[in-house]
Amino acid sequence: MADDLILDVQDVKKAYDGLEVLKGISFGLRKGDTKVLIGPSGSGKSTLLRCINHLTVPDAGRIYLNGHEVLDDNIDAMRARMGFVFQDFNLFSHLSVLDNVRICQIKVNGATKEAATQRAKRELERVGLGDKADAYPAELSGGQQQRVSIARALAMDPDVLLFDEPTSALDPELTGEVVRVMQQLAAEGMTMVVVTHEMSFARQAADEIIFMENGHIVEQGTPDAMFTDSVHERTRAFLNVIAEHG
């Protein structure tokens, strides 16, 4: 593993019932970088993200976080260092917003209730929801719920944040408020891997874009290179379709 990589993904493979979903994916992520994974549905993007923190256990390959291999016997400690933002928010409906954000700090990191409360309030302010601490998820819009889930991930003080299509369940207006928070985090230097179809975010916030299809990395490069000078015809065709329907 390169010394300056926070996350190092090496030749990761995954198959379901004989169908290869990931066919040997490798990439590295440095501190402060935002890596955006794009590609058609079924290309393996979300599976790759879930393999990184072993929500889905890869069949082959190695994954390192800060030089330590992610393994079954250390997965709880590794997951505590990797925030995960899901498509469908994954909030506890019976808990207030404040409790949703502080519960993992207490139960996983061993924080005191006072310290967890202070951190939770700080992260809720960061995502623009400081006035919603006492609300419950059902009282919030989808965009607000997703911002709570981002605050929850941030409150764990992760080394890297993983976003699995965080706006796919939202309408365009609510998508914008979540994307703005993500752009702010990228500008602040948060280290992130983002699976998304939001090309405006990819263009503006990514340090590198990876285009995947059929379990392979077809092409990767800076936003300028990918959007204006793609090497592969398949990349250009995908981006043109996205632009037409965006």
Second form
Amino acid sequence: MADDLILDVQDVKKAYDGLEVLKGISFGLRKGDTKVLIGPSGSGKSTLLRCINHLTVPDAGRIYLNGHEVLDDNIDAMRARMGFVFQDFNLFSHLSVLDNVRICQIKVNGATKEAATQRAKRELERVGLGDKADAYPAELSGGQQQRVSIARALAMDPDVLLFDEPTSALDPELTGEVVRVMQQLAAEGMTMVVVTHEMSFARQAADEIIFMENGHIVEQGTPDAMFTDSVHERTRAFLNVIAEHG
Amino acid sequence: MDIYDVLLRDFPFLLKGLGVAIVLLAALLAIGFLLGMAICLITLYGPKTRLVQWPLVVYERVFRGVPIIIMLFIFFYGLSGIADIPAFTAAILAMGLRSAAYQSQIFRSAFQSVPAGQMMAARAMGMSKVKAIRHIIFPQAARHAIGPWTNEFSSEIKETSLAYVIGVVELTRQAHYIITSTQGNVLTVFAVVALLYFILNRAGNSLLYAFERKLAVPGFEK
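Show the same protein again, this time as the form predicted in complex with the partner chain rather than the form predicted on its own.
To see the whole picture, the full complex is given below, headed by that same chain.
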């Protein structure tokens, strides 16, 4: 394991009822890296992302965060260091926006209410929702809810942020505001793994794009390399289809 | 002395009976709440082994499947052979244990109506299962449960009158004493008793609805 990797994923495998969804995936991130996972539906991208924080427990392989292996024994502490942004936001529906961003700081990280409030307000400003602190999730648009969920993850001061198709549940109109927040985070040096079909984001913000299919990494490289002269025909075909429809 | 004078004279006894009914109600609901919540939590989050789950299923089926009047007889006459328990205690036990079976189902469906993503998000943020249940799932489930729980509350108020059959001197039995002593006037006396039950029921329901409104989440479920 290389010492300077924040997140190190080694040979992760996962099968459901004998169907291998992940056939041994390895990749790593250094501090400030943004890696984008792309690939057709069913290629295993989301499963891979969920294996990283054990929302789905991998069958084999190792995952290290800052040199510490992610295990069942330390999973709560490890998850607190990894922000996770869901496709359908999953904001805590009974809590105000402010409390959504505060509660895990207080209940998981042991922050004081004052510190948590300050941090929450700062992160809400960062995603452009400083004026929505007292609103409730059901009163917000999908794009606003997703930005709150990003603020909620950021407030935990995570080492890495994991995004699971963060714009797939949004109208095209609302996708932009979420993508802009993600681009800003990438530019500010946040370490992120992003599963997405937003090729504009991948092209602009990714340090590396990883193309997956059938549980394998087919090809990986910088956006320039991947978009202009990807080696594998399958990658080119996929990117062409996405380019036409996206 | 006509019946109205008698009612006026004996009204304190009716109120005393009402008081007994209220204590019985509070006790059986409290037992039902604690035990019902425990059954719900173990069913949903406890070990999935048969050894743990089967007794809970049997308990729930039995107590929901036998008429309360039979349960009252079994607890009073049956248990009195083993231990000398007063009718009031027998009534609290029989009705409390039965309410637990119903309340466990109310809570189970309320917990299950909280979307799975809520637990997933709480766990993904680093909350333990217990913290997630306490801070995220329970507060949402509680809101879902108030409506059906109000129903259980209303049913149980009315069923306290059945404790009459094992000799608990609650409201209905007090009414019966008045009827016996005046030899008649059944309709008038029971009309007054009905009114008392009705007022208690409405008052309790109004409180619970107010509680439900107070907890309502803005923009949610409207």
